[in-house]
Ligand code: MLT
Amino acid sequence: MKIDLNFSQSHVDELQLRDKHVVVIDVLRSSTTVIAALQNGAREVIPVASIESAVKVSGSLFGDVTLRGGERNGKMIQGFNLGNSPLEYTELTVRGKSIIFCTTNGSVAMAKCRYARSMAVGAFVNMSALIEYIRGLNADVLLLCAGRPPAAGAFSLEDSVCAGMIVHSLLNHQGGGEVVLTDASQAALSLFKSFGRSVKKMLKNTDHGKYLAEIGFSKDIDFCAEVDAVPIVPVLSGTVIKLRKDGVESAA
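Taking just this one chain, and keeping to the form predicted alone, what is its structure?
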């Protein structure tokens, strides 16, 4: 198994992801929010790359079973039902609903995977379930960090440390199979070893973590730091993200 990694979705396009097994990582907060939504009974999450796409998709769905969720600059988009806080996606709010999801980086990365062989959503909160899923693929995997906007430097420490935890876990739990690392995945492993001892402390000290705390989302950071809190793996099925069923890698 070869583990490759991209530190930002802004550096790849959908054709580069064609036929690959991809894990999208956006710890603060898109990946964590998608995981929370499906854990709490959402029917599906539909990732889109722009607000315009969100409006277009919502126009073709039934309004009473569809919610629009997402953010710009960390805050809920005007006219949407939900922002990008995993704590907003409660069972009472999302059970049985389709969620059109539009965020600055995370949903863009997820939408780019429409031609991938498979796509799973990863974060600290579903780490063990994700490792089991990746091991079950028995194939090369690309870890795709959502990162930050190019204007903010593209690189995200929290996504890279999470990717490093994935690499570390695969190396320790592969069950005898060989894991081959690229330069990028080795770099992520080193970042995990340097910053992964206290996930919550690391998140709070990142650029985006500090910004989220400034605009009132400190509790989101606490939730996003809970390793193994949610034992599920969201996977892409066509153009929508659904809860992975036991024994099913992905449904194309």
Given for the second form:
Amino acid sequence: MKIDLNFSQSHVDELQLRDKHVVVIDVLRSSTTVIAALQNGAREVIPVASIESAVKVSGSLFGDVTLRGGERNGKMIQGFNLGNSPLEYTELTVRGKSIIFCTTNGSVAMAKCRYARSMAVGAFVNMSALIEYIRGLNADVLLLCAGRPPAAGAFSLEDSVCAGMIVHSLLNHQGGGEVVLTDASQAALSLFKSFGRSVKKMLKNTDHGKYLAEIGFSKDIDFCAEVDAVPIVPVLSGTVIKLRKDGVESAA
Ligand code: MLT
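Taking the form predicted alone as the starting point, write out the structure of the form predicted together with D-malate.
In what comes next, the whole complex appears, and the chain from above leads the way.
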């Protein structure tokens, strides 16, 4: 199994992802929010790359079962129902709903995966479930870090450390098959070894973590730091993200 990695979604286009098994990582906060939404009973999350696409897609769906969620500069987009805080996506709010999801980097990375062979959503909160899923693929994997605002896809320490934790776990648990690393996945591993000892402390000290605290989302950081709190794996099925059912998306 070769593990490759990209440090930002802005450096890849959808054709480069064609036929690959991709894991999209946007720890703060899109990946964590999608995981929370599906854990709390959302029917599906529909990732879109722009507000215009969100408006277009919601026009084609029934209003009472659809919510629009997402952010610009970390805050809820005007006219949307939800922002990008995982804590907003409670069972009461999202159960049974289709969520059209538009964020600065995370949803863009997810939407770019439409030609990928598979796409799973990864974060600290679903680490062990994700590792089990990747091991089940038994195929080469690309870890796609979304990156952080304000610039599209700026380097994000939290996404890279999370990717490094994935690499570290796969190296330790592969059991049989060889794990081959690229320069990028080795670099992420090294970042995990330097910064991964306390995930919460690391998140609080990142550029985006500090920004989120400044605008009132400190509690999101605590939630995003909880390794293995949510044992599910969201996967792309066509153009929507759903809860993975055991074994269904494994590589042939
Ligand atoms: C993004 O997609 O860039 C982030 O998830 C931004 C955020 O924290 O809301």
